[in-house]
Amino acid sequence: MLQFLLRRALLAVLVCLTVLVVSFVLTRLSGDLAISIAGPNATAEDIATIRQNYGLDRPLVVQFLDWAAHAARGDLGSSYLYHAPVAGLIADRLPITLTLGLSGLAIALLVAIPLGILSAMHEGTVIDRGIGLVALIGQAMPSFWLGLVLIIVVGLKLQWLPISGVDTWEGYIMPAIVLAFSAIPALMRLTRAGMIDALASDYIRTARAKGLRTARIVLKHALRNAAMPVVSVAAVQLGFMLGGSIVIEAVFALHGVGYLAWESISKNDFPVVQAVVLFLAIVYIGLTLAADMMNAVLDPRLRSA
């Protein structure tokens, strides 16, 4: 078990280092940062001054090592746009993004698990195919398009919910639904597959032979085993949601970490862009590592993989 954890932790560290390099290189490939910061009307002297003040005249390797060393200490630099520490900006916006991601995951689980159970209990029937069609639509539908449809219909036409902001808890409902809609198909299919295997097992046949009620067999015996991989995969889905919140927060004007990234990209605030990419990658890697460990606890066969 210890060797398994060490291998996974080492792999997570290597992925983090890769993200550091890729995020740094991509911002440099986008053009001359000094020109982007100075603006289109800047003179050559202004650009040279900015390049010197921000250390952009140094070799790229030196710039990367300096940024990586500061990032390892929690210093993510200062924002060109807000003139404030990047770490503080992310910390201020993080509660909105976390609330949105956790709300979306809760909705996805509350919808996907019952639908997966229902589909498995009616395998091969019209109900099963209908639920599969819903999952297919959910997987194919772009999140931003669904968000715009909800804004127009639910927010503007029916005026049931606010279309932007999180001044009240109702502001999280529509964006959380959009995030959940993209995660429901995967969670539902996993629940369905696990329930089909569980319902066909010997212990379920024994429970039926004892005359136990169907609801007790399904919820107490079959679901307990079928839900194990769903719980671990839910952690990975949460990482996807936090990363996908960039689009959703921009659509619904929620000032979370995703909206901060969108603003920074549009205003060429490269320190914030690099920091947000690194932060979301670390969160996703951490959740993936937690899911791997959970799977190893639940299934000892994975520890020797």
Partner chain sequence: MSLRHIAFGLGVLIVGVVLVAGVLAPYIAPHDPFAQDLMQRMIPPEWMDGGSALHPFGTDQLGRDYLSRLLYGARISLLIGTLAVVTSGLIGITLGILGGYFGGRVDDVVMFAITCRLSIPLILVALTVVAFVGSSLTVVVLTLGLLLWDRFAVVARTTTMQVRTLDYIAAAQAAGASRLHILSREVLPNILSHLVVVATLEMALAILLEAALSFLGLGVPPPLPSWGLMIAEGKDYMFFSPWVIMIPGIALFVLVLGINLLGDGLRDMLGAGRRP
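Shown: the form predicted on its own; wanted: the form predicted together with its partner chain:
A lone chain is what you will see next.
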């Protein structure tokens, strides 16, 4: 178990490094940052000054290593735009994105798991097909558009919820629902597939032979075994949701990490962009690692292996 975790941790570090190099190279090779920062009216002199001040005249490898060395010590550099440490900028906006992501995941799970169970229990029937169709519709819905439609209908016409900002907790409801929408189909299908396998298994027949009631058979004996892949995918989905919240934050004008990233991209605030990419990659890797550990807790076979 310990060896397994060590291996996973090593792999995680390697993945992190690769993601960083790739995103660094991708973004740096794609244009001259100094020109972008300087803006359209800058003279060649201005650009040269900027290049020197920001250390952009050094070879790319040196720039990367310098940045990575600082990042490893927790120093993610300073924003060109805000002239403030990037780590602080992210930390300030993190609560909004995290609240959004977690409540989105909670909603997604609350909808997807019961629907998946229901679908599996009625496999092949109209109920199953109907739920499958709902998933398909959810998958086809462009999230930013759904957000706008909700703003018009729920926010403006019905006036049930605020249309932007998160001054009160109600402000999270619409964005969280929209964010949840993207994760529901995958989670639902996985729950369904896992439950179909579990319900057809021999140990469910044993549970029935004991005379257990349906609720206990489904919720205790089957769901526990179907839950393992769902946990893994839920973690992955949370990672995707945090990354995808950039769109939702733009639609609902929520000033979270995604909004910060969007702003930084449009304003060529490179250190912030690079830091957010690193941050999201670490979160994603951390989440998959956490899911593995959670599965080890759920599955006694992994625990003792």
